[in-house]
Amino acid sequence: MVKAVVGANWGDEGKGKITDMLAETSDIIVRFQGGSNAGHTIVNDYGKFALHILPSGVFYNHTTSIIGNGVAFSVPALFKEVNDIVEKGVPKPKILVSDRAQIVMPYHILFDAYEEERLGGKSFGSTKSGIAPFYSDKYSKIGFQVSELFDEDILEEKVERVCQLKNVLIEHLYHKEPINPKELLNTLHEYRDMVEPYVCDTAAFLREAIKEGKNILLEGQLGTLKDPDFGIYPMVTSSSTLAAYGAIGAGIPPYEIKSIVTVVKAYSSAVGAGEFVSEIFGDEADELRRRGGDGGEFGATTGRPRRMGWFDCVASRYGCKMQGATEVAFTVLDVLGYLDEIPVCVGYDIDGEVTRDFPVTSRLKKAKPVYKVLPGWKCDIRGISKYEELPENCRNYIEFVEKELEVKISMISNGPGRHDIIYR
């Protein structure tokens, strides 16, 4: 049985916790896209962690974690993360790396920073993890596949060729120090030695696992609105954030994905630039940010304060539809317990016309939120484990959102811990 865990919005929905929880009954967890640019925050018996490249199921002894072919694979980031969790008492995870995954090169990270610097005020708010330059090279067919690390002739020739190309840009566009091909080759030899014990044909491994009836969890990064096709282009990420891409990024047939758990947050938040219709500012935003998440709404990768907003039915319904959600996990509901009234964005006013459909970016820029105000429940709901024990106004809020999403809310997260969850 293959299940995907994906985000409905801008990322930051709480997928790490949901993945960590679902991993308990999974055999294999696969990261299928993205790189070290987003972080999944997890609180469990070992402590609090921000994972970037490791799948969020690494905390169990019985699981195998796979870095799929669709991932922007940073070799040093993976091993730093493994060492960090092992130092905190987590048993060393079983990891497999796809021989077809491509490598985030040291110069990708430099180019990311140089380009943001060059763009100044018009920058994309990149995490400077090298993601856009990485995918750009992958599709320009000058990326380095893990398998190429083990063929010295290919590697040497390619390093020379790619350095020539990159150095023209580095010297003439960015006016920085050129890349030394010998140093780069040495770095790639180090990468090869680090990754060698873990490399295999992960698609073949997954085919076998499916045949044996294993439980496989696909873990997506970010959310629908950061997808390059269906998101708020151009303020998006560089790989598809949709569950459908899980089949490609993991190397399995699309019809094997039987369940798509889409994570939706009880209010909105976003890191980075881009259209955000229900955004709030000032003291109202500061209070929600301070109370939000576990220890406040700050990016797990950048530490930047997240942009805050009220729940957006238009964006979230669209997010669920594009993911093909079969069920919804509704997160951080406990955070809203301080409010007398809770605004919910139910439509977008674009040039005087109200729509419930999520538009393309050029029209989104003109959208103004249309709010419906729901009564708050004014108490702490952490520790409640049965749905019927939630305050009536809290249940009304969930049921209102569910009706708007047009998908069943099957899980409600009411605290940061692994088992702070209500099943419906």
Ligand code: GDP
Contents of the next structure:
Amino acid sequence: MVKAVVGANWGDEGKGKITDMLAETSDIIVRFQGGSNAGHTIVNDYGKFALHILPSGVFYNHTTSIIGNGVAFSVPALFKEVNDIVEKGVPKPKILVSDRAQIVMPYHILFDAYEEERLGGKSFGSTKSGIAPFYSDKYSKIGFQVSELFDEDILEEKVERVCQLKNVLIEHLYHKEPINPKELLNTLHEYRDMVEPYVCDTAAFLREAIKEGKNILLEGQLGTLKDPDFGIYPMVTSSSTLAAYGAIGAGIPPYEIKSIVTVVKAYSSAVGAGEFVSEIFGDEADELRRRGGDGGEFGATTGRPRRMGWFDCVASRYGCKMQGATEVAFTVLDVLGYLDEIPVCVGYDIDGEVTRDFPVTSRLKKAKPVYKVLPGWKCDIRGISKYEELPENCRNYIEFVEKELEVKISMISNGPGRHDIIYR
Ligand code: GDP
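Switch from the form predicted alone, shown above, to the form predicted together with the named molecule and output its structure.
First the chain shown before, then all remaining chains and molecules of the complex.
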């Protein structure tokens, strides 16, 4: 059975925690898009970890972790992460890397930084992990597939050709040091030696696993609102964040994805620039940021303070619909226990008209939040494991959100740990 774990919002919904939890009963966990630009924070028996490229199922002995063909694969990032977790006592994970995954090149990271510098104040707030230049090159057909590392003739010729092109931009647009093709080739040889033991046709491996009835988890990065087609374009990421893309980024038939667990956060947070209708500021935002997540809402990769906001029914309902959510995991609800009253955005006022439909970016820019205020529950709900034991106002909040989302909330996460979960 194939299950996807994906985000309905701007990312940082707690997908890592849900994946880590569901991995207990899974055989294979696949990353199918994105790269090491975002992070998942996971708290389990081994400690607290920030994973960027490794799937969040690496903490179990029985799982195989796959870097799918859709991933922006940073070779050094993968091995650094593996070393980090092994140093902290986690058993060495079983990893497979798709022979069709493409490689984040050192110049992708440089181009990301150069472009942000060139754009100055108009920058996208990139994490500078090379993701946008990587995907641009992939679709311009000048990317490097893992399989190409093993064909020396192709590799040498391609390195020369690509360097010529990149160096024109480096010299004349960015005025920086040109790339040395020999050095680049050496780096790629190092990458080749590092990945060789892990490379295979992961799509074939997954096909076989499906046939054998294995449990497979597809782990998404970021959320619907960062999808290049359906998100807040252009302030989006460069690969699709939707469950549907899981079929492509992992190489499995779309009809095999039977369950789409969509992770929705009990309040809003976002990193980087872009429209954010229910955003809050000042002390109100500072307090939620400080209390949020597990030890504050700061980026797992960058440490940047996240932008904060109230729960947005319009964006989250849309987020669930575009994912094709079959169920919702509602996360970080425990964080809201300090509030007397909790505003929830139930509509967007655009030019005097209120809508419940999430609009395109040009209209979104004009949207003002319409709030409904729900009563808080004023207590700590961590440690509760039965739905009926939650305070009434807390259940009311969940049920209100569920009605707005139009999808069943099957899990409620009330703490960062593996076992902080309430099934309904
Ligand atoms: P991801 O990218 O979707 O995996 O999300 P992140 O890992 O960036 O952000 C989620 C943060 O919230 C992490 O620090 C988690 O440890 C934490 N977290 C996840 N679920 C819960 C929860 O139910 N309650 C609390 N307090 N923290 C949670």
